Amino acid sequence: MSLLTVRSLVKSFGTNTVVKDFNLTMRDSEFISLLGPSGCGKTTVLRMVAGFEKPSTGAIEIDGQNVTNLRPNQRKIGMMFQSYALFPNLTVTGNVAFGLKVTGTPSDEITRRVDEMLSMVGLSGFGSRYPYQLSGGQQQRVALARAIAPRPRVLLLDEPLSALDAKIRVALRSEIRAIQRELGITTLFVTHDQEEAMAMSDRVVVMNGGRAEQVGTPDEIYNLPASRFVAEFIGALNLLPATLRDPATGHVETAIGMISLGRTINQSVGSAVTLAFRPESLRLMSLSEPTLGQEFVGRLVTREFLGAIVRFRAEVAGHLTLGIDCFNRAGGTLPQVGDEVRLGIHSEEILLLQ
């Protein structure tokens, strides 16, 4: 069932159009992230869904009701802000109870619901404290409890984790996702952090220049990018210019030699294309290993130890540099900078960008 529907949304500020023909349909209980660089329009979309900004054109429906012209308090949404936005003069209990009091919830129900929410976010016993007595992570938990206490139809999260340090951010994102699943709240999340979006979401909307470049599962966005922008924005990517020589077999000519993609390419002979592949798709191969799809020789020029991953850069064809990611294995032996290495990749792991 569709719970949130956004149709042909456009938002202009004077002559500057920041959201352009944006469309999205969210299923009940789905978690979707709006992901993109600063200025791409993702926060403006969220603010229009919340009712803080009015669309220039387009429509927003929540649970079958057209809410485009309704005020925020008429939409039955929950909002969690980047800046926490807790009331400093209210205790934790007062903050969590605020939305319930506004809607006229009976006092005994408020007490029960506040206790339930604080238990859910791991803050039982913190009800009498004030925001200044809490850490950043605890304040965000209060903000989450306040947002979900009125049982909203849609939960909106506007980069709520960006002000926290890395370890707390990872822990809190897992808690938010677990709570969202437990309560089954349809959730729209804005972030510029690719890892957050990919880890938390059922689907991701990659935005660029006010438009949705691609909507898909994290796997689809990463492995099957729909455009060059998505391919380059999500994760690391090696790019290799090429010229199409045989459309039927997918043979292309590159600076490192002929490569066969093993599939038909619907372009004419001589067309300029770009091959793209992830650093983890390249294999460092020993001399004894059999040939792996496409193969070429390079010389390692840099080596970065990143814990679970060791990241190399290899110079090939005298001037091109390619990234290679390898798993770090205790006791394993990896090559060093200056070593000449065999590099291999399966043809199906090579994307064709136009």
The other form holds:
Amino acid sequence: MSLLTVRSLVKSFGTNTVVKDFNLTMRDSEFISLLGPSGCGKTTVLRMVAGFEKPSTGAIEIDGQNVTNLRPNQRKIGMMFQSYALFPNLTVTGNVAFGLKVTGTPSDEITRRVDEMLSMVGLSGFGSRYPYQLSGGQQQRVALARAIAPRPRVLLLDEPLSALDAKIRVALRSEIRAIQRELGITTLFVTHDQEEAMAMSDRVVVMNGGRAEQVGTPDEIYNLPASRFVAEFIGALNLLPATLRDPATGHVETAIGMISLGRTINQSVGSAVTLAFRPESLRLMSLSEPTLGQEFVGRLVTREFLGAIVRFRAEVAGHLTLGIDCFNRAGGTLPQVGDEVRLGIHSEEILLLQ
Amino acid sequence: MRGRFAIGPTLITVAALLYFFVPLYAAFQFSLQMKRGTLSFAAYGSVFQDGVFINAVTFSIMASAAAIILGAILVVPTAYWVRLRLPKLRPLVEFISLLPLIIPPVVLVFGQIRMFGSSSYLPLTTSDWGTNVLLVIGYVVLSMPYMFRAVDNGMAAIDIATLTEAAESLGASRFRIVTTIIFPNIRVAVVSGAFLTFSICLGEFAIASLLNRPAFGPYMVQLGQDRAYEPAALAIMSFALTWVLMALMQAFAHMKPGQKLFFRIPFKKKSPTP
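Instead of the form predicted alone shown above, give the structure for the form predicted together with the partner chain, please.
First the chain shown before, then all remaining chains and molecules of the complex.
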């Protein structure tokens, strides 16, 4: 069953169209992220679902009900904001109870529900505090409790973690996800942080220029990017210009020699293509290791130690540099800058971009 | 440099303090000299024994309270709406709110008398009640620059747009948002606007006098013509009242939500019911 359906959504401000023909169907209990660079229209889509912006054309349905023309306070949604947006004049309890009071919930039921929500976000005993007496992370937890207390049909999260410290951000994102799973609440999450989107979501919508470039699970988005934009936006990528020599066998000619992709490519001989592969797909190989399909020689020019990962850049064919990510394994010896190295890659890990 | 005596600034400060306090002290001393040869508060006693004084003060307090309430009801939603939905109109609204500083109250009250005089369609001046309404409306106009500025600054300090959206997403109506979220959060600003309104209304002469209302302003002027020592006593009391109001304004301005102004009533556990 689809809980939230967004159909052919378009939004223009004057002559500037920020959302162009956006479609999305969310299943019940699904967690979907809208991911994209700033100005890609992700926040505008969320604000239209919330009812803060009116679509120029298109329709939004929640639970089978067309809500396109409903005001925000009639949509039964919950929302979290980047700036927390707690009511400064109300205590934590008052904030969480706000939505329940609006619906005229009996006061003993409100008390019970507020206690339940506060213990869920780990803030039992904070009920009588005011927002200014809480840290950013605590305030955002209260905001989460406030948003879910009236049992909204859809939870909308507008970059709720962006204002927090890195550590709290990571802790809170897994908590939000755990609570979302426990309550089975359909959630639409806007972020510009790809790690956040991939760690939290069932599916990710990568947006660019007001359109959805690709909708898929985090691993689909990462491993099988549907467009050049998605490939370049998500993760790091090595790009290698090439010329197609044999479409049937997938042989291409590059500056570092002939590479066989081992698959048929539906393009004519001689067409220019771009090979793309992730830094972690490239392997630094010892002399004794058997070859991995594709292999070339390079010279290491930089080395960045990042803890779990060591990131190298290697110069190949005299002028191209490729990024290589290696795990930092205890006991293993990693090469140094200046070393000549064997680089290997499986041909199925090479993407072909148009 | 620290430790060096800065002669210029000190002189200027001393001169400014003298400029302000010498006349005030002179008035104060004069107000104590009602009884020949001794200093006493006789002038103050005489003022308080005057039934007209009590009536004038009571009338002015009531009129300014009405002006404060009416002003807040007009200004808060207007400033809210302008900030939220019509930000382009803000310079215009600000300009209009400043007009009372440019146009003399005499012009305002003549306008009122012409518009609502005995030969008009709405002859408010023909009854005491109607004239009081005109007076309160006049006070609201006079205090508009201060009230609007105070409220508008109060709104600038909180994120009106996001708080409104948060409340809307929780199902709240506009009316509920203004009364339970916006107003309590700018209460401090409204209170300081109210104190300013109060001090303006209390001393206001032109409108009250021309509408022939028994307010404090005309009473002071009349007293100034009739008596010697009592007006000085009144002036000192007005100053004291203004200072008390300013102190209250400061205290309110630095208050955090949930803080009581003077003391806290200890309580065990407040149940979170509404």
